[in-house]
Amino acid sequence: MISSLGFNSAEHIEKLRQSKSGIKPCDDALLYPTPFQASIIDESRLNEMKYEIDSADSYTKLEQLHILSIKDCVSQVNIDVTSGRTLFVFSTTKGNIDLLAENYTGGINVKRAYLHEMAKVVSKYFGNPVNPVVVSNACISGVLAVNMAKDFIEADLYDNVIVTGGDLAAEFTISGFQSFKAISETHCKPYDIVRDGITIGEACSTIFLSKNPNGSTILIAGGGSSNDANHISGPSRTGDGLMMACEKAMNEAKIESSNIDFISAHGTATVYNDEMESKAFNWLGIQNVPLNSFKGYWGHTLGAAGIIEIAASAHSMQNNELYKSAGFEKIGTPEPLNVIDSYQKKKVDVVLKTASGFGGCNAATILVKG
């Protein structure tokens, strides 16, 4: 896990336990002409760590983040990344979008702005012979990528899948969300009564899935997706699309709503998203299940969101602890939710992770402690 909270999972979990957010004021005029709140990766630390990468300057910032995240992940498992039975899956919404900025002065070929080109460059670094898969479906990309990886393994196409997600806080992204008037002027407040928009974040995170897990494991037990086709950017007002995705995931996992211990929700802190989620979770009868949004810690990280939030949820399960939903103070959704307002120790065996995005897309996955 790489974000404003640190460069490995241990640093992130310690910050989550302390309810310390990485969101800060940003006055980088190259990103946006006026100051705004954002979650930005420490550039000086990246410059120190990139020397772990061979020929580091021949890679973009996002490619460096992917390589560092993947290296950290695979160092903890015993696999051959050069095997034809190992697949790389990339989750991103914009990839090397910074290469297209008018102020870009680097020497890297603009061709790498194509998502598949970025994926090939990173896969080649690790000597993997398989053509990588890129999942780019708005903000559900990360959850969808994990569900796809599970399907690839269950179909016996691969023994191991490395799923990595990443996106940057770039001028294009920030200007786009500002045009929707969707960015909060302050720290985002998922599910809060005064929430007024998202906080942009940048991150990269990697998850390893295998058909031959060893030791303590978290199982991806079921997944589902849907599209309510409500609006180019706005979610369904009723929550029916998200409800359908959750039902698919729960049915595949053979999990009843009463079995769910924790919901890692999308929680962007926009008025409509959080409102829609509250309706969906009440439709499902899980409104009393402890719930949080991790976006109050590292912002909305777009294509990385599903990956880094699943990773944090897996640590929550392994450690039997729940992390506060940062930025939340008073419930402001039309339907009740059990938003976590403080760190707590609790047995966590089953997690529902959800995501929703532009175009009416929704995705859900069920994590079960093995």
Partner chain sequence: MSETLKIVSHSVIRNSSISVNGKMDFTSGEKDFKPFIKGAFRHYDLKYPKFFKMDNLCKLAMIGAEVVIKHSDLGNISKERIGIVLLNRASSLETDRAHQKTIDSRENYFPSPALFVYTLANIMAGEIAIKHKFQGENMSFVSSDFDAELTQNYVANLFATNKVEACLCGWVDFDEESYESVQYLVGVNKSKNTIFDNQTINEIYNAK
Contents of the next structure:
Amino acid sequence: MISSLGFNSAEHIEKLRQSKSGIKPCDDALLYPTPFQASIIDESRLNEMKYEIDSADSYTKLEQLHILSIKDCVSQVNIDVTSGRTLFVFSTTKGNIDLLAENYTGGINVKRAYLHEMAKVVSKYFGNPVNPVVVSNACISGVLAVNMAKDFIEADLYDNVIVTGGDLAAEFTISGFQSFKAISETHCKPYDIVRDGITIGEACSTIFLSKNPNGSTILIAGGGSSNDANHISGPSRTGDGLMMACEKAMNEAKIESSNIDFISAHGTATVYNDEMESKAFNWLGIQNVPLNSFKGYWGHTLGAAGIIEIAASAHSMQNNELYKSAGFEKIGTPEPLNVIDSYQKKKVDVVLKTASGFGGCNAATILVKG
Amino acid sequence: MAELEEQLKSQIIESLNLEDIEITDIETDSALFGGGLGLDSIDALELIVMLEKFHGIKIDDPSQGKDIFKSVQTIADFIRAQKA
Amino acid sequence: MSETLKIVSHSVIRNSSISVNGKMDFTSGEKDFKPFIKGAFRHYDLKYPKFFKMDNLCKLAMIGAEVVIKHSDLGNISKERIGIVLLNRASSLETDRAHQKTIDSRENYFPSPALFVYTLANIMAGEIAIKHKFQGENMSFVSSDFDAELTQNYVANLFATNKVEACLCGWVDFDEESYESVQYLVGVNKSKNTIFDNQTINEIYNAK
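How about the form predicted in complex with its partner chain, since we already have the form predicted alone?
What follows is the entire complex, opening with the chain shown before.
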């Protein structure tokens, strides 16, 4: 896990336990003409870290983050990344989008703005011979990529899948969300009565999935996705699409709503997204299950969101603890939700992770402790 | 007086990609939203950009748009009030 | 499971022509994409004003999907059980470049929400879903080449795990005025239809 909270999982978990957010005021005219709040990766730390990468300067910032994140992840497991039975899957919405800017001076060929070019460069760094897969499906990319990895392992196409998700807080993205009037004036406040929009974040996170779990006890037990078929930017007003995605994931995992211990929800903190989620979760009868949005810690990290939030949920399960939904004080959704208002120890065996995004898409996955 | 209204109509058609709609199809007093033009929430945001780009007027709170963008007439009135 | 999956119908759009199930369905003298696709829209008499708000990638995807769906008997399959799995090379780069132009200069800085919303590869699936009310599984891949195997592996699994009963699949790419759409609808057990496998998909893609 790499975000404004740190460069590895331990640093993230420590901050989650203390309910410490990485979102800060940002007055960088290169990112947006007026000040705003964002979750930005520490640049000086990245400049130190990048010396762990061979020929670091021949890679873009996002490629460096992917390489560092994958290195950190695979160093903790004993696998052969050069095997033809190991697949790299990339989850990103915009990839190296910073290369398109007129004022870009990094010297990397603009063709790396093609998402598959970025993926090939990174998987080649690790000597992997398989054509990497790129999932680019708006803000549900990460959840979809993990579900796909599970399917491909179960279908015996691969033994190991390295799923890595990353996106930058680029001027491109910030200006676009600003034009949508979707960015919060302050720090995003998922599910809160005064929530007024998202906070953009940048992150990179990697999850390793294997046929031979070797000590890990977290299982991706079921997945599903859906489309609202309603509007390309606004979420469904009823929550029907998200409900269907959750139902498919729960059916595949053979999990009843009463078995779920924790919901790691999408929680962007826009008025309509959080409203939609509250309706879907009430329909499913899981409104009393403890729920959080990690966006209050590292902002909305787009293509990285599903990956870093599943990673954080897996730590929540391993440590049997629940993290506060940062930025939340008073419930402000039309239907009730049990938003986690403080750090607590609790047995966490089954987690529902959800995501929704532009294009009307929704996705869900069920994590089960084995 | 009506010059601004006519100008707004052509800016609306251009900004919102309203193919097959002519200036004469938009009535100055008719509701822009919920009517025959089929406009949605993205169009409302695009109208905010249009006001800034062509008329130099910034709207920070999109909820203000509801009243301003009722009709071509209300947009014109708003622009005149801002510039008065 | 995969041996019972069939390609119910397919469409190919390239070089100012649209073919359906191997037969020419519409062709135009317009070399440029915009007049060509507008001509196709008029030809099929779609009456869908939202079409004109879409970016080029979505217009291409929309027309390609329209003709496939028109030639597919979906019987009584629930629209919640129809998925959309698309793949392309350039993601939304064409519209990304256009959005970037709106922010390159501080003196002329007007990012447009109507443009920005199309800077994602999966919006075309969203547009198709809205038009046809398909609420099933969604997936959007980006790959350097038409990758029949990736789609086949992924979609066969959606059927095997009972998440879809039909799935609109294909390659829809738009980049610097070059465009290509190859879409096909996969369903179960329509005995007269062609089998859904890598070879057949590649044949459809490579057919001139």
